[in-house]
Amino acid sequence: MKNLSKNKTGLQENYDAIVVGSGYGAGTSASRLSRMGLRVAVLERGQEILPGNFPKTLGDGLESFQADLGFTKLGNETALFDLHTNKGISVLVGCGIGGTSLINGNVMLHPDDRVFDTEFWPAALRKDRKDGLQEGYRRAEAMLTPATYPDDVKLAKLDAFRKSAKALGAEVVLPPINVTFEDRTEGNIPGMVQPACTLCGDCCSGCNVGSKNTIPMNYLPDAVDHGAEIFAGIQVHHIERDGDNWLIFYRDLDDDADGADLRTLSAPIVTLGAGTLGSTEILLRSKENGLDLSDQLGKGFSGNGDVIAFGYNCDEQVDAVGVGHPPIVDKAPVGPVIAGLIDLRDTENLDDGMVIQEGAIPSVLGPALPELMAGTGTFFGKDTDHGIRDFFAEKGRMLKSFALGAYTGSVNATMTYLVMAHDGSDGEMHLENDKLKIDWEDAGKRPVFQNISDTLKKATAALGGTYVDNPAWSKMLGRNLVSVHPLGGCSMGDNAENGTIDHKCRVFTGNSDEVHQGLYVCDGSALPRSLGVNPALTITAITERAMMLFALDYDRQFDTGISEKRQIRYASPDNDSV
């Protein structure tokens, strides 16, 4: 596969439209605006990583990690794994061309219908659910091509997960996921030819096979085929109005000086798709620089009820540590990072529902897992079964992992749980020393998280394991949360008194009902509440709807099918033909 991005020497001063970011919302915007015939530039802070070049070792993983700890910043600011620690919640997102799609769990679920019944959403969007929004979902699914795990190859983690489901009075279902399970020899809509998934389990450290349907496998090549230009290593600082145009103030991150002077680009149309943290930060800075924006900016933050926890050292093999590609060990297939789902959303009260997904830990973390899991299990775990025979069996598995590594013993008998629920969606973001900060100190003390913990402990007891909450959520560490699905901050509303953008994703001016001409936000920051499921599909659908409405407003047309401009590309690292 060849690069989608261009050398920055080709960056022009003016475009018809500029898209900031390259994840689900940004990629969708870039594709659709380009199909309308606009000259589009896509600006991405991170770098382009092709299949075959994602981290393969623990050392690679450390080099691909950055963290904003508040008092200091670790790592390169273009590194793939981007961690932000804050009061009450830490957030992990992806950084690179493709955004968080590069490292997410691939799941493409529709929210519970009742989510859109709530008044968090603009009335116009609620009224358009059966028409425009559903068409948005249809278009998103046509491009992302999710499929369910075929289950013709049995996975130990799914078999174990079914025992957990039974203990909860539920069943495991196979959710649609953005993974290609059969060789795609004729290409998808943009012409991407992809090999079948090897079931290596490394989806969350980046797919080195080329079978994961990330945004660089669909929307972004489609945008390029229709004339869009993608540039990596560009960090947008803020935007300003300049007559009929928008000025984009940015840093070229290839410059050595951290305080390099800001440069500018201009366009009459700008779509912010830099993610919940990125787009909110850019607009907060823009407000500080004089742009008239709603006082709701930065409010309505949600971690989507995210919880990660573990059933450590269970009584049976789970096989939930990735083996990499090429595989570093010869063992049973792990499967995609998420293949199964326990759906517990059928509750009388919407906010009491949750979904539980099983996960796989990437191979890059394998060398650290025996000591790491033993430590967290000892200090933070709750053993769900007892007895002298069980005690010695658990210690024996632990010693086996210490001696022979993560693919044996206690680590190989560990289940990873990933949960999404509803958390109130009332966190706030602000700037501190020109950097975004989240202030949501007591969110982890809400009953929903204790309910999740109790449910997962029951699921672990069915496997005879030691239940381990995320250590950050321990009483000792202050009940802090960790989210990989941050939402809100530029939330939709009926007007500027209850939102930052309208139902078309247009940015409100000040606290009026008017909107800034040509300024849009299309990413997770636009969602005004938790979804209780993985949000990627909904972000894409809402962006598709916004682009349909954009075309009507600007008297433009575009199709969504296979185009005569389509190029055949090969996603496999073993074939770089075009």
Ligand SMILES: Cc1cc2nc3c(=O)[nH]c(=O)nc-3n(C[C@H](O)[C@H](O)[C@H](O)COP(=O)(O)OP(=O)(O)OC[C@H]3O[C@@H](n4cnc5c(N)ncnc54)[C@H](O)[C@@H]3O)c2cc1C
Given for the second form:
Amino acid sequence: MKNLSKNKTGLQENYDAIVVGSGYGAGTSASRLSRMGLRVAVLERGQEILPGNFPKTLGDGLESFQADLGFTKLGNETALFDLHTNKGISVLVGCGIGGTSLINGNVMLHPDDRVFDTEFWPAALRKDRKDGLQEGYRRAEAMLTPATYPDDVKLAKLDAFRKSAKALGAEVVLPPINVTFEDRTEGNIPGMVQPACTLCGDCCSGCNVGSKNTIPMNYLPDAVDHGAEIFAGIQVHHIERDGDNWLIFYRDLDDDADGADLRTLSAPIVTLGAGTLGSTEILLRSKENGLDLSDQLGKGFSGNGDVIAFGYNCDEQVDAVGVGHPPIVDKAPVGPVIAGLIDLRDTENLDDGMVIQEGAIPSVLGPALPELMAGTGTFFGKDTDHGIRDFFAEKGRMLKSFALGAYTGSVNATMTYLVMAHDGSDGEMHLENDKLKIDWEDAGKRPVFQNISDTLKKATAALGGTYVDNPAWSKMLGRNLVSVHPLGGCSMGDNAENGTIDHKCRVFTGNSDEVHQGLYVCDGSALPRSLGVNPALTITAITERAMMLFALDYDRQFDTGISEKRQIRYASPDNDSV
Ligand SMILES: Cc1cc2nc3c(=O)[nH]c(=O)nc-3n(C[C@H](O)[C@H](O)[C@H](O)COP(=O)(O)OP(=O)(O)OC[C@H]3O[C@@H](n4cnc5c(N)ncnc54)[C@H](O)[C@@H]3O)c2cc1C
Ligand code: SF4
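Let me have the form predicted in complex with the named molecule next, following on from the form predicted alone.
After this comes the whole thing, all chains and molecules, with the earlier chain placed first.
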């Protein structure tokens, strides 16, 4: 596959529209705005990584990691995995052309219908949810092409997960996931030809096969085919109004040192799609630089009720450590990182519902897992079964993992659980030393998280494993949460008294329902509450809807089908034809 991004020497001073970021919201905006005939530039802080170049070893994984620990920063600021630690909650997001789609678990679920009944959402969106929003979902699914795991090859992790489900009085269903399971020889809407998934399990460290339907496989090539220019290594700092234009102040991360004078670009239309943390940070800085914005900016943060936990050293094989591509071991297929779902949302009270998904750990972490899992299991775990025979079997499996590695013994018998639920959505973000910080101390002490922990303990007991919560959530470490689904901060509302943007994703000036001309936020930060399911599909649907309304407001038209501008591209690393 060839690069989608251009050399920065090609950057022009002015565009019709500038899109910041390149994930679900930004990619969707870039495709739709360029299909409307606008000259679009996409500015992304991360680098472009093509299939075949995602991390393959523990060393690659460490090099691809950056962390903001509050007191210090680790790693390169364009590294793929971007961890933010904060008071009460840490957040992991992606950084690169394609945003967090590069490292996510592919699941594309609609939220419970009752989520949109709640008054968190602007009245206009609630009213339009059976029409405009449904059309947004339809368009998103046509581009992202999710499919369920065909279940033609037996996966040990699914079999084990079915036992966990039974113990909870539920069943495993196969959720739609953004994975191509059969060779796609004709190409998708923008013409991407993709090879079939090899079931390597490495989706969360980046797909080296080209089968994962990330944003560089659909919306971004579509935008490029319609004239959009994508630039990597550009970090937007803030924006200012300049007559009819917006001035974008940015750093070229390949050239400019931190603290160097900022460069500028301009456009009459700007869409911020830098993700929940990125867009909120840019607008908070813009506010500090004099832009009139709602006082709600930064409020309404949610971690989507996320919990990650493990059933360690179970009594059966789970085969849930990725094998990479090309595979580093010859063993049974792992499957896509998430293939199964236990849906526990049918509760009387919406906020009591949750979904549980099973996961696979990427191969890059394999060498560290025997010690890591044994350490966390011993210090933070709770064994769910007892007896002398079981004790020796467990110790034997641990020794086997120490001696022979992650594909045997206790690590190979470990189930990863991922949960999404509802967490109150009332966290706050602010700037500290010009960097975004989340303030949400004690959120992890809410009853919902104990309830999730109790449920997962039951799920683990069905497999005879040691239940291990996220260690940061232990009592000793102060009940800190970890989220991979940050939402809110530039939340939608009816007006500036209860939101930062309106239902069309236009940014409020702070004065009632007045909006800034040409300024949009389209990404996870726009969502005013937890969804209780993986949010990427809804972020895309809401952006699709915003783009339909944009076209109406600006008297522009666009279609969403196969266009005559489509180029055939090959996602496989073995084929670099355009
Ligand atoms: C491990 C993991 C698993 C996940 N699994 C799933 C799943 O199965 N299903 C699901 O629905 N969701 C999943 N998610 C979450 C999902 O991927 C995100 O919710 C989604 O990608 C958010 O989309 P977005 O458009 O808001 O922003 P993102 O996709 O995060 O994109 C934002 C982009 O903006 C860039 N950016 C940030 N700041 C700046 C700046 N100042 N200047 C320029 N660029 C900037 C970032 O580098 C990034 O590329 C997962 C996330 C992770 C980490
Ligand atoms: S399982 Fe492997 S081949 Fe399939 S989508 Fe995930 S990373 Fe790609």
